[in-house]
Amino acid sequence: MTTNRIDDSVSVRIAEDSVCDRMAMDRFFRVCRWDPYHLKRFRYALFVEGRSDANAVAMLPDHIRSAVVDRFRLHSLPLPVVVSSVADASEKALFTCRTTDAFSSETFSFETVLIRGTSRRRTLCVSSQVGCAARCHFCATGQMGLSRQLATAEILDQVLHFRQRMRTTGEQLRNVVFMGMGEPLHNETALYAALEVLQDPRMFNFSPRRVMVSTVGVPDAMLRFSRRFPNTSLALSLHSADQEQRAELIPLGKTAPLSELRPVLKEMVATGRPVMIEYLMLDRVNDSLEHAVLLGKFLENLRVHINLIPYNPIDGLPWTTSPRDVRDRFAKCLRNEGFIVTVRHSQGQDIAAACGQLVTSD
């Protein structure tokens, strides 16, 4: 196991038999006297071009790709069942993992979804966990609980599917966004080591502000994030300003209080990181132009960008979203303050793959 220091409290691991432990590949290469060039090419092929297993590999010369392949896996995820979106396009895949107790056999499946927007330029939600513990009361995926966290190879074999995918329709994914299963910071060793991986001009070689983590708020973790990965996008979900309603939609407030994430986010901002705020319209519940004044003085003088998303139907759960209109309305009222606002709207409806959708049973 390759462990690398990244700051004084979270170290990241990938397992050594993943190609996506760069350092034990590198190390392979080294003992092995051959020439790294190779191996550059390798990845190339496989993590930014997205050829298939069979092409990637072509790439070593013959005397090394049996020992690379037995050596190391290309994949730690089986393939995934898929399903396309017929109104929008969106597709959404479900994967499975194995327990990573070695006396039990137990199989969970998760989620990850590709969004298709108006350009051929996609954007991928993944997954860092299978459920989650925040326990969100608007959220399919908080209602299943934590059955286990995704291991970082996991997490990039997500990526590395939707790349290899995506090669075939000519497509180009240009946005990594962890938004599916899970409180990606409730995760940080696997998410941290996944980020590195990501961007990485070695490897994905994503540019920082091409991926997004987002969060329910966790005001350490937020710092450490903050602190270790400076250039790279954060999404907080909010839903409200105010802090008894906000600690009834999500638990995780009663812990970690508005009084905390205001502070955060302010020393966010302050570094010229991109900051988004995710804020989800329930209709007659947060949507009111008071709640819309409460929003603009918790967030004033913070350059941050609002997100206003619908909410979308979950059997099972009361609420419902707001109408056009008074999305509208709520926006108009924050775009009088200066702030920069987007009023979103849902792709992957029909297949259960839009924001709050995700979840699975076994």
The other form holds:
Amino acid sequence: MTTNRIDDSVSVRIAEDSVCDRMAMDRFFRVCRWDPYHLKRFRYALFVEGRSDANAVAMLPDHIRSAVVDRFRLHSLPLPVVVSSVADASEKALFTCRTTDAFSSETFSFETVLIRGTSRRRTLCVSSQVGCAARCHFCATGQMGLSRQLATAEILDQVLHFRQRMRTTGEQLRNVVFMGMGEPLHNETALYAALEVLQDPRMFNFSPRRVMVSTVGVPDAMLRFSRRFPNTSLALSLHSADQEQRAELIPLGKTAPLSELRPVLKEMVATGRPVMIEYLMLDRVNDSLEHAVLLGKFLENLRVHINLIPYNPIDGLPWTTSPRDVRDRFAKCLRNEGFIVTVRHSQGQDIAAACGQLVTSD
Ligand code: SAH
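Following the display of the form predicted alone, present the structure of the form predicted in complex with ligand SAH.
Complete assembly follows, chain above in first position.
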């Protein structure tokens, strides 16, 4: 059963008994006076090579192995159920986690999606919360409200699970996007600790530019993120450059108006990091040439990449996506203004894994 109770008492630090807590493990090895080389090999096998638990642990010498296994957990989440898309080979993992209320046995579900592009590029779309408090009107997750924050180790376990799974298919995972369930900048502390571990060369070793945080637009948090992670990619879900219309689609847009987002974007692009503007193409809502001109004006002199996203219809919601020719015309108008524009196609629709379709239905 899923409830909408907000509970943010989840530990914000990495659980000290998790292998994802680098400092706790480093300390343990130091105190025991074990050669840190063994730890380095173990981490590389697990986090980078994605070896199975048994194979990664086997990297440790006998006398260390059982002590490590007794003291640290390799996973924070039970193995998920995985569904594969027949149409485009994307995969959706359905994870479960327990409520943080010690007196309840309630569980929640959330999802992680592996997107297989046409090239060899693989992108993992991870969740940062169960549900979401942003309540964007067009988004399925937004309809649920927030059930629970995910802890750092739970965010990281989604990535570990896929690194291990992909080792068996010989695929490389180099891109992670926070575009699953939730608003990452509403779970800042857990997010930042997760980003540090993902980008740490001793741990998962992702290139910062290949990790992308997608936000509905929380100006203060964007500035904190920007200063702490100057090279990590950012996506802003803009969806309209008309303040009134944006605030109608995205309730948070009322308190964080476009006039506040623009200077923040300016600071974010200043470091040269990739900044993506996400723009949902809603049929006869925000897809006219006037809207394209308005978008171009709002983004004037900002070095950003514009991503036009088709809308994945949600049962019970009134929106549909703009036809292909309308999306192309919109893109052309922006390209004429000198912007780099991608017209995206949707993936994972047959397994309800596409953007905005992630919702727990149990
Ligand atoms: N909270 C973050 C991540 C949300 S999901 C954010 O707002 O950016 C990632 C993207 O999917 C967002 O741009 C979101 O607006 C978009 N999205 C939501 N519902 C969608 C739908 N039904 N079809 C396509 N994209 C959708």
